[in-house]
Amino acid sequence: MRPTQTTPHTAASVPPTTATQLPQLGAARNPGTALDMAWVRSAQANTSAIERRVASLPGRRSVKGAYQAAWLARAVSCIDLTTLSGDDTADRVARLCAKARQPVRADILAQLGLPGLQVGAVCVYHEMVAPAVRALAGSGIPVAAVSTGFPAGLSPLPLRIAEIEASVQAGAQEIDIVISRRHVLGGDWGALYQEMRSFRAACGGAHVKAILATGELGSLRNVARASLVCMMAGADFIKTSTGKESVNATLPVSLVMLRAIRDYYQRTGHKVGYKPAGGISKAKDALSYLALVHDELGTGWLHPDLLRFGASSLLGDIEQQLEHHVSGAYSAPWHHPMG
């Protein structure tokens, strides 16, 4: 996989972040295509070249001052603010939704000139969909539900499909499904395609994000092929991880998935979104992912309709960095509570 030639980040590289420039669920749906096995088998991944490419990214793609603040504000707008704990309650979800409505303190947003900044979505388990929908009413922020036997994806297929349908009925506008890893590990691409097609159909009008669980797929080549198959089957986003695996989002995996998205777009004309999830907790990490997306796919993908971060603690670190930008001083994390 050969790096592409790109221009450095400048003020013109990324449009200014304003509340009116943050579309949600605005991208056209990916209708999918027929399964093309020749295309799938042609997907390869040169691991050493990929690792060299991403190792140079933080040093080559550095933004400072006002540009950094603009990029971090853009990252906030692309966060799927997430709680996936066994002790989640309706009250906890309501507090998270309040944070989603105003992810950064009002005084900081006022100084940045971004009073309408919001996150991309709130992501919860099915049982918390209804409380989240109530808490977000009128905000325009969609609710995403993890589904299909999350995180293992090993429950019977009819139950996984029923779970999707129940979450959509409860008001979820996005469904984060998990694929069956065994189909990838066994090279049964037809089974993966049919599974993804059934999930896509069950989602109806809700956008579907296909979680590949890349840390469990065995190789970067498998990641590339699984990405293509899920897009052919109609995934609106491809997502790295559940956040529950031992290895979650990484820059090498991201490069492979972004190249697959670019290949799919060039061949079909259909845009598919990207969601790195798990382990992204620092503002500097978010900047590296934004830079990689910018380099590989261009500024058109730097919006919440085509880019999401699956995260919760990331928001707190970004908020601290934004406060430092406007005040010149860092504050303690408890000044930026999640709810």
The other form holds:
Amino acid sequence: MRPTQTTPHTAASVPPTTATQLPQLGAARNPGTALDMAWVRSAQANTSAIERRVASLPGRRSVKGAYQAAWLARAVSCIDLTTLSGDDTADRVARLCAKARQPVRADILAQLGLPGLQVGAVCVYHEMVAPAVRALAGSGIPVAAVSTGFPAGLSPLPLRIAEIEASVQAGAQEIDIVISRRHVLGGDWGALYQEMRSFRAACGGAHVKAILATGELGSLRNVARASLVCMMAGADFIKTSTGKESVNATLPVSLVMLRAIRDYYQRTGHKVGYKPAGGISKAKDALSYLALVHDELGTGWLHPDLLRFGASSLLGDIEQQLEHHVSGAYSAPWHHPMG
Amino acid sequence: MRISEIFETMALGPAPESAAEAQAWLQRHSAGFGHFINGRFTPAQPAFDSTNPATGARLARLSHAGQPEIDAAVAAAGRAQRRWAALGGHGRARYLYALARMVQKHARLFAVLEALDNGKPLRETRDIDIPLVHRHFYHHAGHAQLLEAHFPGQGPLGVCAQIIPWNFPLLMLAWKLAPALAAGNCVVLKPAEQTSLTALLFAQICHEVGLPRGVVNIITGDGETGAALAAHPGVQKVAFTGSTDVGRAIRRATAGQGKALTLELGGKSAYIVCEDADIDSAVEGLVDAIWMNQGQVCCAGARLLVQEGIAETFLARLRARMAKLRLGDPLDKCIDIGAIVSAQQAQRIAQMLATAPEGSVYQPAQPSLPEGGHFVPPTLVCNLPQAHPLMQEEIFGPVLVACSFRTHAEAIELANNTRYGLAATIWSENINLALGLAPQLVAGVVWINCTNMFDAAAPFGGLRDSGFGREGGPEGMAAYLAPVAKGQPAKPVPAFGPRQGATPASAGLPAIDQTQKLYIGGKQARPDSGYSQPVYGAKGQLLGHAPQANRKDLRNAVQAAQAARGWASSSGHARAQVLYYLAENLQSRADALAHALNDMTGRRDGMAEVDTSLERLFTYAAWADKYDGRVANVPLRGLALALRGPVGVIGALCPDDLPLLGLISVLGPALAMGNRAVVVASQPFPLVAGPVYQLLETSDIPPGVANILTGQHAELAPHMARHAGIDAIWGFSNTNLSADIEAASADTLKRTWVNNGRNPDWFGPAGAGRAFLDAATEVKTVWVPYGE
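Switch from the form predicted alone to the form predicted in complex with its partner chain and print that structure.
First the chain shown before, then all remaining chains and molecules of the complex.
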């Protein structure tokens, strides 16, 4: 068995882009705007057309050879390596953090010419924040905490806000909040805006990702409008799902959210990040998401400061694909150290 | 490039599809291709090359079919046809099924070969063209199987000459061959000279599945070959897809030859974006509308009409999207736009674009492109007056012209302000709006919140200069079938002359003179010429005088008919009531009319004519609310509605021998289906017009819906055929004017239905057959995807 724990990288061995994955590295955070209801109501999303667009995407954007290897490595750099289980322990989280530091076998990374590759962040529940911060010390990898009564978001508002503050206190640099789906389903956009504003305020310097739980919003039009409202209220990222809904990240939902991000950027000049989460488990899927972001937002969004994958098993498949790229032979899961 | 660099830039790289298999197939035929005639390839006599538009490299050497080859191919098809028809629907279904399977088995080879030969991206040939091809053969294997049940009394036409274009080479082959073969016809097909290769590979497959010799013949050559094939006397049907000019030439060349004809021609289709649309999806739709196949698509959404309130943001987003489109090697699986089919076509596009004023053209900057290829970047042209040729003419390239509209009514006006009528697209999230606009668009296909959707079960075809006939579904099958009963010779019926003393001098007071007039716009009108013609009975007695209509009377009648457009949107129920009422009134005058008819014709079947006319009116009153469209069963979450609507204004020359029944047999279906009619009554027996218009006047028929002229058929027919305001012309005159009508209709590409010297038995069921309802309706396919 290969050791799962690796020594922290020194600053010198880490390429500049992976030295830190804090969001909004090169740009000001999204301060939000006033709630613009005319804008929100004008947002449309035609489901059939959106489905056709994403269905034709894999046929239009094929990434092969060295390009595929580079794109998959880029996907790794954008992973929020996640464990959100009731049986999480400090040791389990430490193992995951070790994997975050060395997500792909060093010999493979050496051959790819990407020796310092790390994931985007480690994502845990509040109780696991402190162990994760300890385990990641010196790596530059931020800890993200799911919060606000994750996944349902139905605990009392003061407790949800207190939860954010506690996680920030414990060292979380990113907070993944869940919105109240009932505000969307009831069309109470003002309430959603206020809720998001208060979460953002509670985060302070930590960056906030707004989980829309798109599988529970009823329509793509609601997804588009909820995306806009959360961005107006100051979200740094918008994120599809908790991973706990029956339908999580999909390409149609992603297209709607990416278009909302583009619209928001064009109107306000603020770049908001995107995080699809749940259900992305294959390297091929990751390539489709990257291609979609590439085409809809551009290469500027293909970095961990504006793109994350919320995933636990995706990394395993990418590792095998990367080994195949350097060896020419198909790989197996047990060739790669687990996290 | 190093992986670490790509990791930073996140550039897209080449993703080439191998052409090895296709090149090996071409290599095996490096001596050149012959024609596929009578089940085998003729020896190659290379006369011209097929080249790769992306590189200019020669792919293959092809033979040019001259008259001897055309004769051989038509003769082979003629010899094979009877046995092929006799094989029955099930037998033909087996062959079509085998063809579908074989296309599927060789799907990638076809896709790569098509991309090499045509220059379109492999993504399209692989994901669109070839899947639609085997879908088409599967679907039509089913039509063969069900033919006897679905089309009783119908049979094949014989030998079909099929001439197809270069933009969808194998797909157009499938659209042409599959229904023709399913119906029991045999075929001589000529692919475009630029793109013959997949047709030749298909010929090989026909051989492999053991298709009987002569059932499919494929000959290669240029427009000269096509023209000679279409004109060949051994051909009973011509099906052409291509340019409007060539379509016109074929119409003229085949006039009077008794050939069935369908034409799928050009277009300048509108793409309407309303302010409540999903703007990003509508922008993306344009990628499929005008940049699919480099815009070389007859139904391409080439005219963008965007509502003023969103025009600025829409165009900004569109330009941003255009900048993301990747142009390049068609075999690269990571490009959006390939090569223009030929240097000639690329030059034509460039020449047209050169007429655009400074500053009106946007083309995103392009990285380096393959050398030797013909590439045109995606192009947007704004701020041109409607009269500019770029706004009016089909460019057949990746060029979108844009303008804005204020109201939905204005959008419809702009969309319909064109000679073409192929397709249209509407984007709106409001179902009331979208479904309300669709019927107002003059187009054979309307796509709502989607574009360029095709399926074997959904009829496709155009109006106006975009041609006539439908392909796909049972409507497309009908274009390859005809009633087995061939009707009876329509012999000329001379008018009776005067005979001395035949009109006895009346004792006592003379009868009050009755002046018959023309019936135009609900009014009795004197003829423009000021001339009337005496009309005599069989015994030479003077029966009265009939006005002689000329082209100005025709013009006035058409004007009146056009103004009566409310009839088209009246309900079937309302039209039925009017026709029943007409029957009621006819009955009350039955005796007098029967006597008058006997006087006119010198026969004794006047009462039979009246009775059958009554029944006929009942038949069409019954049909008025029953000749429905259908929901085509297409693979889509949504509806593809094949709606049946009126043709518009129908001009008709009535049969001569049965003055009343003939007139009613023409007027009945036209009016029942919502058309307005301008009919010329029986030439020898024009005095039927008076009693009939008196009936019309008393039967609540709105003014202008039915207009009746009397006069010389031969004089009026060409004016009717050339009148741009008449949408279809029916020629049932016993004077055989079929050739004149068809030739004169070429300018307006009017739908013609001529008798070629044979009329149906007007007293029998054929006198009120489905053919009348089909001719009185146009099919419009409206695609409505749905789902939140």
